[in-house]
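Form predicted alone, single chain, as structure tokens, below.
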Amino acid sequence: MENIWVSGSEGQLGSEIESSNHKCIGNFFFTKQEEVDITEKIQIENYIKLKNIDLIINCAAYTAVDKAEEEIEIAYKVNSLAIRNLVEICKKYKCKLIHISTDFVYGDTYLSPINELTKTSPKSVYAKSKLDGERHIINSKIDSVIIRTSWLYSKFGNNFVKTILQLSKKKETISVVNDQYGTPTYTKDLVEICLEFIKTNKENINGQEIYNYSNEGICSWYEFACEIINLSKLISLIVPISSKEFCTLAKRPAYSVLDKDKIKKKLSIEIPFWKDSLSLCIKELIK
């Protein structure tokens, strides 16, 4: 069985992988930032040699989108420099890499679902640093899969679903933007995709590929929030507002619905509808 290292195991995706049924797929090793700092190349190399790693799932990322506008150096250190380090060590020890990226790399000038061939045009520091990290992988020619995903949520970590649930306990009304469109992604569904790639490693992580993945469907953040309240049977009122009314440091895409045809054909999968997956997550959170 392969030795698989999940970096950034304290985040939503890493935590979800650790709680999944992964043991029959390979020997998994999970590390937090304080255990192995991937911005330090020597720590990566030492860990790969110690555990004889065959494949890395990189879940580590700087994801504070607005804060990144002020902490530019830190954002690039985690989202770009760390990826360069991983790539260089992967190349040296012939490790394969699954790397999680973001829909934000595409920009916001689109009116129909975005496929992997769409030109990238990131608008924020976060998005630019994530694209920079992708380029280190692409230029290295290591065997790798980059998965661009959107609007992640789970029972772990900080995310939009948990924020809405927390706000509903304190406020009678919650204002949410209604002019930014995309698709929520249940982290548990994304984990299944990562594990599917590992099950068929030789066929599916051979060369370099970029895939889009989110749940199916489309909604605004406002519609997403309304569904969270509806499924949770809470009484807070969700009020729609425009992006101009909700000022943020970083620019968000107005439209970032992802075309998933490529990954569906590659893995022969059906992707759950976003409301169905949200319902499962809400049940877990309530439980």
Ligand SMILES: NC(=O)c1ccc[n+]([C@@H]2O[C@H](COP(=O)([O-])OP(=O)(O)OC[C@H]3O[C@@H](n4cnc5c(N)ncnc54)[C@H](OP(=O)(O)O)[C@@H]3O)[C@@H](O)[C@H]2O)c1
The other form holds:
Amino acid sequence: MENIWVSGSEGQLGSEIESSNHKCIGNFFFTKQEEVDITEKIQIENYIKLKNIDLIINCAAYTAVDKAEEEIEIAYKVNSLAIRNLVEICKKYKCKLIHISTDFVYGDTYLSPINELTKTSPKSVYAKSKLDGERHIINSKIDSVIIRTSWLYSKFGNNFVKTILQLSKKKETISVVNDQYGTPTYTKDLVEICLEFIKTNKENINGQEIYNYSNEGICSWYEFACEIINLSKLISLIVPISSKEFCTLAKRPAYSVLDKDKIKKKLSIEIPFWKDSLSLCIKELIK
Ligand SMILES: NC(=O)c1ccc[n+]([C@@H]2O[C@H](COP(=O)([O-])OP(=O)(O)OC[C@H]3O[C@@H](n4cnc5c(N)ncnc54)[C@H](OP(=O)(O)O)[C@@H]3O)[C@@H](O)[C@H]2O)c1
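With the form predicted alone in hand, show me what the form predicted in complex with this ligand looks like.
All chains and molecules follow, beginning with the one already shown.
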């Protein structure tokens, strides 16, 4: 069995992998930031040697999208320079890499789902730093898969679903933007994709590839919030507002719906519809 290292294991995605049914797929090792800081190359190298790692799933990232506009250096350090560290060590020890990136690299306004060949045009520091990280991987020529995903939520960590549930306990009305469209992604579904790549890695992590992945369907943040309230049987009223009324430091794409044909064909999978996955997550959260 291969030795697989999951970095940044205390985040939403890392925690979901840790709680998944991964044991029959490989020997998994999980580290949080205090154990291995990916900005420290020596820590990466020591860990890879110690555990004789064959494949890394990098779940470590600087994900505070608005704060990144002010903390530019740290965002680049974690999302770009640390990825350069990872790929240099991967190259030295012949490790494969699964890396998670973001729909925000497609920053222009589109009218139909965006495929992987679409020109990137990141508009925020976070998105630019993530794209920089991707470039280190592509330039390195290591065997790797980059998965661009969107609107992640989970029962772990902080995310939009949990924020709406918390706000609904305190507020009768919650204002949510209605002019940014995308697709939510349940971490459990994304974990299945990562595990599928590992199962088939000799064939499917061979060279460098970029794939889009989210759940199926399209919604605005407002529709997403309404569905969270609906499925949780709560009574807060969600009020639609425009992005102009809800100012944020970082600019977000108005439309970042991902075309997922490439990954569906590669892994021969069907992707769950976003409302079905959301319903499963809400049930877990209520439990
Ligand atoms: N969340 C979304 O909506 C979304 C959307 C699209 C793409 N993505 C991408 O999906 C991936 C997973 O996101 P997520 O939501 O699971 O992120 P997350 O919950 O913010 O988790 C990121 C983890 O990385 C850790 N980390 C930060 N700096 C580190 C360092 N220098 N060394 C080691 N670990 C470090 C964090 O630790 P601390 O908590 O101790 O800082 C945290 O546990 C990321 O690459 C993200 O860019 C996320």
